[in-house]
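The chain below stands alone and is given as structure tokens, in the form predicted alone.
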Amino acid sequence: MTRLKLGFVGAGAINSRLMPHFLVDDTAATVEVIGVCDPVLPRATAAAERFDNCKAYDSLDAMLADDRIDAVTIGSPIGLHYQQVRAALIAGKHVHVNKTMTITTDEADDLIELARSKSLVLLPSPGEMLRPHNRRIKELIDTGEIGQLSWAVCGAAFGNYHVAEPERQGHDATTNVDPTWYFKNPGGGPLYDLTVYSLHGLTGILGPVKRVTALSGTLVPQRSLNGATVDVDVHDNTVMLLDFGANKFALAYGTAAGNITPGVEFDFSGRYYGTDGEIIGLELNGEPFDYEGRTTARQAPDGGIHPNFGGNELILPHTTEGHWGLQELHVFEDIMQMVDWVRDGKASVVTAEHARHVIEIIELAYLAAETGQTQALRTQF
């Protein structure tokens, strides 16, 4: 293969931003865009016009029926992945999709099989694992470098961040792009959306969740859009307790305001505590701790002290300089783990397994609340 044939299934805000590296000239030498598909029609067409002999469609059906096409990344709101990944593997294509593969195990496990059955790659974001510092952090607890691991905390407040991106505020068909579904079932909602970076990294970092209970509900039942009032059908308001086994626990929330650091946003890394010592963000008992690419990460404009933004964004694998003023570099960075397993045969420490793992903890976290019973986890990765 000299150039993998990519389609973006989207042409919304997350694609908007992940199309520019692929004009970059390391990325172009390696794959080709020549498809997208949105059920906008004139937002697909501007997006098809970055790139030379690339079609627009206003169906993925029309998109996935062209043979020139390998594989396919999935950008489009979570309600219609499951739908959407299993449509693109039975055409043949290989498939990257972004964060959350599928709402539940079930489509996971079916998604996990077919892939299986037709030798075709399937990797979901997000890789958390990618990135050197949840690296060390696994190494450090492993060394026991904060004695036996007692406790950690990590998780997200959803807030009104996706109401303020620019993709929403014009009145074209390249700004207008609707939020609304983040606000509804099925895949809306902060776990899904947020927490699921925290949760990627926190199993990554100690391994599968046992058991799962849960608090969750709807704090802010309507939302203002752009001047309209949306009602809000899923639960922005959850906090979830994790049994790792050996009496190892962790919290992990998905909430409708407030973070564990304070001026942080998104706590995607979260805090770990032992018997002899505890590992905040980028700190080791409140020192900095090394780590592949931390003097790289320091150079950048935020001095390279917040973990999942910045200057760490700065030292994932693909991301040389032509990336650098980029957005969405950890999600440019999961595509091309497809792209190397597909043209070379490399294989990514991101898996579907494990995607498939955090789903199950998102679904039975809203069961145990439902029910008030705390639920057993059956899947590993």
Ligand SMILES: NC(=O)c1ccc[n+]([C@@H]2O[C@H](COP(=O)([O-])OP(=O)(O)OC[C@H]3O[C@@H](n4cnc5c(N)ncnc54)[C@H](O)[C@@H]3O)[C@@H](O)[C@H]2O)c1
Second form
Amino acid sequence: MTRLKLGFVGAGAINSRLMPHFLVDDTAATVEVIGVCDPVLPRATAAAERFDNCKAYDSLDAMLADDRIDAVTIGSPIGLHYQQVRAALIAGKHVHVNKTMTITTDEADDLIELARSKSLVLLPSPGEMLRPHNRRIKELIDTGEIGQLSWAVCGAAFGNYHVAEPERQGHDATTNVDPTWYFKNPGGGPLYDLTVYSLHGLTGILGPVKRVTALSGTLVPQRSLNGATVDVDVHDNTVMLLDFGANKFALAYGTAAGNITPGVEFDFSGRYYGTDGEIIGLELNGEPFDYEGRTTARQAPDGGIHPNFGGNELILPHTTEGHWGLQELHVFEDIMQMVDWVRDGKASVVTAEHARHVIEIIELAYLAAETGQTQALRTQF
Ligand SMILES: NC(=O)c1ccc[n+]([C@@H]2O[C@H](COP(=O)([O-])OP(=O)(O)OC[C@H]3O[C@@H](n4cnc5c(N)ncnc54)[C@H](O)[C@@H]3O)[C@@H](O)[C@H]2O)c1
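Having gone through the form predicted alone, I am curious about the other one (the form predicted in complex with the named molecule); can you provide its structure?
Okay, now the whole complex, with that chain kicking things off.
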């Protein structure tokens, strides 16, 4: 079969880290990158120069007009995702979109229906249930290894991560990528950017949430970004309570600072407590539990101790050795899930319906915080 022809939407931090994966032999044999668009044209041009026969565009519409493009991967600010996914689907392109796919559940409904009606693949990150440890945690809980699940906790803190990213510290088009949008509506804040990973893992393991309530606000009202003072108009400090039914609960956080595991910047993996035991990170009752690929993960420089990074990134389905020294392996994996689905008709466990459910949790958590009323979810996956 001919190679899938891919276009990158955005040439900022994530996409510049992902592009080298498409120069590795096994990936280059199945995917050809032929377009990059970014309103900062020199940034798109610098990115396109990494590939043979790849064109730079200063707008998505211009790139979508290229009939040769089969699919796009969207790595633009989150507040743009809904309109961009929509435009790409209308243009007949398959879509991988970074988290979070949309801001609202209604928008997600619209995209799912549009993709279905046009028989196109729509695959949103993050594919947390591709991770072997998450699949194993689900199995351990489902088979009663910790007795009856009582509650769980997961989340992530914003910290200074996006302010400090290397792609934002310089003075040319590839190194002066502006992070302001992470602190603005729509789409900024730690829930849509980070807690989304935790919620995908949590719901992938425990199933859909029935009700949500939350407290939420802005802890740090101004940020200093590359010498400029930016007003933060998103909530950067949210704690939510989730009801899975049958009196099983979880706490999920997206805070300005502070994680439940000491020394860990992002604590995406959950902690699960049951009547006969607990799972914390990669340990069951204080002992490491086994899962597919664990031996390989343990041989990595970090010892495979972080559930979501280091060695545990090396054991995803497409992260062969040629990719090990590169960045953002989990996002690369999500793109390849779309590629396989398009090329081979191989449906992924990563679905737009799951992403919609997580989006509804976030949307209703904000509504619950605003109204003081617990909210009932309408979506399943
Ligand atoms: N930064 C990370 O560590 C990281 C990791 C994983 C996923 N992501 C996700 O990737 C996405 C992008 O994040 P980022 O950190 O790369 O953002 P970024 O700010 O670094 O880059 C965004 C790029 O999109 C461009 N852009 C703006 N408007 C556009 C438009 N209309 N069309 C095309 N491009 C446009 C910007 O010029 C910029 O180059 C988000 O969904 C984010 O959650 C980011």
